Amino acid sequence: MSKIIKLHDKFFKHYIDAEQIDKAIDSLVSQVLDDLDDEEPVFIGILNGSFIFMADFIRKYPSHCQVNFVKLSSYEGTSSTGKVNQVIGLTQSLEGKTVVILEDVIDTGNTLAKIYEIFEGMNVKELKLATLFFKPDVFKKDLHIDYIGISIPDRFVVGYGLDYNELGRNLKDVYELKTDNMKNIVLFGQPGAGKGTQADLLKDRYNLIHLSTGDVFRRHIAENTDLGRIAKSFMNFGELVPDSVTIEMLKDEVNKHRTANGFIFDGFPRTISQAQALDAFLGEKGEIVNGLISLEVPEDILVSRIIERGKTSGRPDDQSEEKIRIRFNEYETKTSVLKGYYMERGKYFGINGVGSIDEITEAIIKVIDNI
C-alpha cells in the first residue's frame, strides 16, 4: 500500500484503507435492510463517483432490488463550483416505489438539494439517502441524510470512485490532498564538493533541518555509542559505513524533528539500498524526496580542498591523499549509481560546483525553487 501518490500536479497521502471502507458498507447495507424490511427498493447511484460504492453495496445487499443511475456534476479540479447540473436523467418510472440514493460523498449539500428537487415530482413512496462519506464541517443544507458511512473533515479526497480531474477513481484506498508538503533535498557530491557549506546557507533560507551523516557519525563516535564504534572502524580507513548503521542513525535524527518543514540530507543516501530505505521511511510519513542536487567538481580540485581542510579539521581521513583516493573510489563504485536512480524518477539535478560560494548557492536556489 503506497503512502503517497501523485495525480497530475498534486500529491496525496494515504487516508482511509479498503478494509475500513468495506466495514462501513457492511454497516450501511445492514441499516438499509433493517429499515426496508420486505420492500423491493430502487437503488440509484450518483455518477461518476459512486459507481464503485454502488457496485459493492449492491453485491452485499441480500434482497431483491432494482438499480438505476443519474449523473450530476458540481466539481472542477479540487473545489465545488456550487452549481449542480443534471447530465443524465432517469429511464424508469419511480411512482409508488421506495428509492434509496447512494452517494459517494456529501459535502456542501448542493448535490443533495438537487437530488431532492429531482425526485419531488416523481411521486415516490419514500426517498432515502445513503452516503459513504460525509463532511459535516461544510454541510450547509437543512436536509435529511438517512445513512452515513464515514464522517470525515473537510478534506479533498480521491480513490474508491472519487477523482482529481478524472484520475484516482480506481484506487482501492482513499487518499487526501497533501497541503503540508515537506521539502526534502538530497545534497550530493564527492567529499570536498562543498555540501556542508551550501547546506548551512540553504537551511536558513528554506527553514530546513540539515542532516549531515558525517556530523551524525562523529557525534555517535564522540559519545562512544554502539553505532558510533562501528562507524569509526570504517571511517578511519576511508570506507563507507554499512547501510544498516547509517539508516538507523538517520531515522533517529529525522524522528527528533517531527514538526520540521523538511530536511537537507547531506551524505545520505550513498547507495541504492539507502535511497530505497529513505523513500520507504519518508513514505511512511506521507513524504518524498523532492530532488537530488549534485555538486559536480573535478577530482584533483577536490583532493586539494580536502588536504587543505585536513590542516584544521583534525580528521585522519582528511590528511592522507591515499585515504582520500580510497573515498573517491568508494564514491565512484557505490555512490555514483544514485544518479541513475534519481534520474529515472526525474529528480536528479546537476550543479557546477566550481565557482564562488554565492554563485553555487544561486544555482542551487534556482533548482529548489522549481522543484
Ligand code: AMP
Given for the second form:
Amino acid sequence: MSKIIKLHDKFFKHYIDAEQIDKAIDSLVSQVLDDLDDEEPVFIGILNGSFIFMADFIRKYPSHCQVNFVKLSSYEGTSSTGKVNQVIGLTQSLEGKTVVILEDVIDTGNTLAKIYEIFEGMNVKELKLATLFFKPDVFKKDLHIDYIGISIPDRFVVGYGLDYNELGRNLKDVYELKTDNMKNIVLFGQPGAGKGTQADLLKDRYNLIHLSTGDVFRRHIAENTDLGRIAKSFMNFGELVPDSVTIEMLKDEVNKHRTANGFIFDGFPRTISQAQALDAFLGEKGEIVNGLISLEVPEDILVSRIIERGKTSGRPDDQSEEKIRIRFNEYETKTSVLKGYYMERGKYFGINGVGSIDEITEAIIKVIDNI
Ligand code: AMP
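For the form predicted together with the ligand instead of the form predicted alone, what are the coordinates?
Let us now look at the entire complex, which starts with that chain.
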C-alpha cells in the first residue's frame, strides 16, 4: 500500500520520492551551468514554496553565484486564487545582472506572469526561469520557461517546500491530494432491524461491498475453520465474539477488496474498541467512515421478526427467545454506546426502521446521497 499522510482535514498519498527530485535538480543545475558558466548569476527564489528547492539547487551549483528572494502568494487552501500578491520585495538592484528565477511549481502561470512583470522592468542583462515542477495541462500563459525539472499532471501536491495551508513543507518526498475516496457506511441497529436486507439492496445501487461480520462468521462455522470454531462458541449463545478476533477478521475481509468503491459494514462495529479500530484501520488507507445509519425499531417488533426469520434461517441464535434476549442485552450494554461515538463526530443518522422495505430503502438513500 502506498504511504498516506493526513494534513489538516485532507489525505495525501505518496507521489514522488526524494531521490527522483534530487536527480531532477542535478539535471537543472547542469543545464543552467551549460548556459551560464561564465556568468555570475543571481538566483532568485520565490518564497515560500521554493526554499528547499533553492537550498538544494544552490548547494549543487559549483560556480560563483548570488542568492536572493521575493515572496509572492496566490494560493489559499488547495486552489490558486488567481490574484498574485508581492508580499516581500527584492533587497538588491539587479541592473545589468543575469537573473535566474527558481520556482517550486508553475501551474496556471499567474505567478509567472507577475514574476515577468516585476523583473522585466529592472534592466537585467538576461532573465531566465527554472521550475522544479510544471503542470502543462493547466498552464494558460504564453510565457517562456527555460528549465523544467519534473512535469506533472494537474494534481495538488505537497512536500519538499510545498504546503497545504502551511503544513507539509518539511516532507522530504512529494505527496498528492487523494481524491479517489471510498464511501464507507455503517448500517446499524439491533438484531432483526433489517440491516442485512437493506445492505443487500443498497450495495448494487452504490457499487459497494456488503460486509456482514455475522455472515463471515457463519461461513467460517460452515467450513469448520479455526476462526469458525472460536466464533461458534460465542455466537450460538447470542454473545459477541471477542474484539481481537472480530477486528482481525474484518481487516482481512476489507483487504480482500483492494479496489472497492467502499463498504457497507453490517454488524460491525459493535463495540467502542471496534469503532476505534475501524477508524484507525481506514485512516491508514486515507479513508474514513462517512456515516452510521441506524435503523430504529421497537423491541417487540424485533422479537417477532427474529422468531419469524428463525423458522427458515437455520440460525441457532434465532431459535429461542432466551438467546434473542441475550443478543439484545449485548446490544444494550456494548453496542448502543456507538450512537454517542458517531454523534460526537457528526456521523450519526437515525432512520425509522418500521415500514415497507422500499420505504426504508428510500429513507436510507436520502441519507447516503447527502454524506
Ligand atoms: P449478526 O448476523 O450481525 O446478527 O451477527 C450474529 C452474531 O455474530 C452476533 O450475535 C455475534 O455473536 C457475532 N458477531 C457478528 N458481528 C460481530 C461483531 N462486530 N463483534 C462481535 N461479534 C459479532
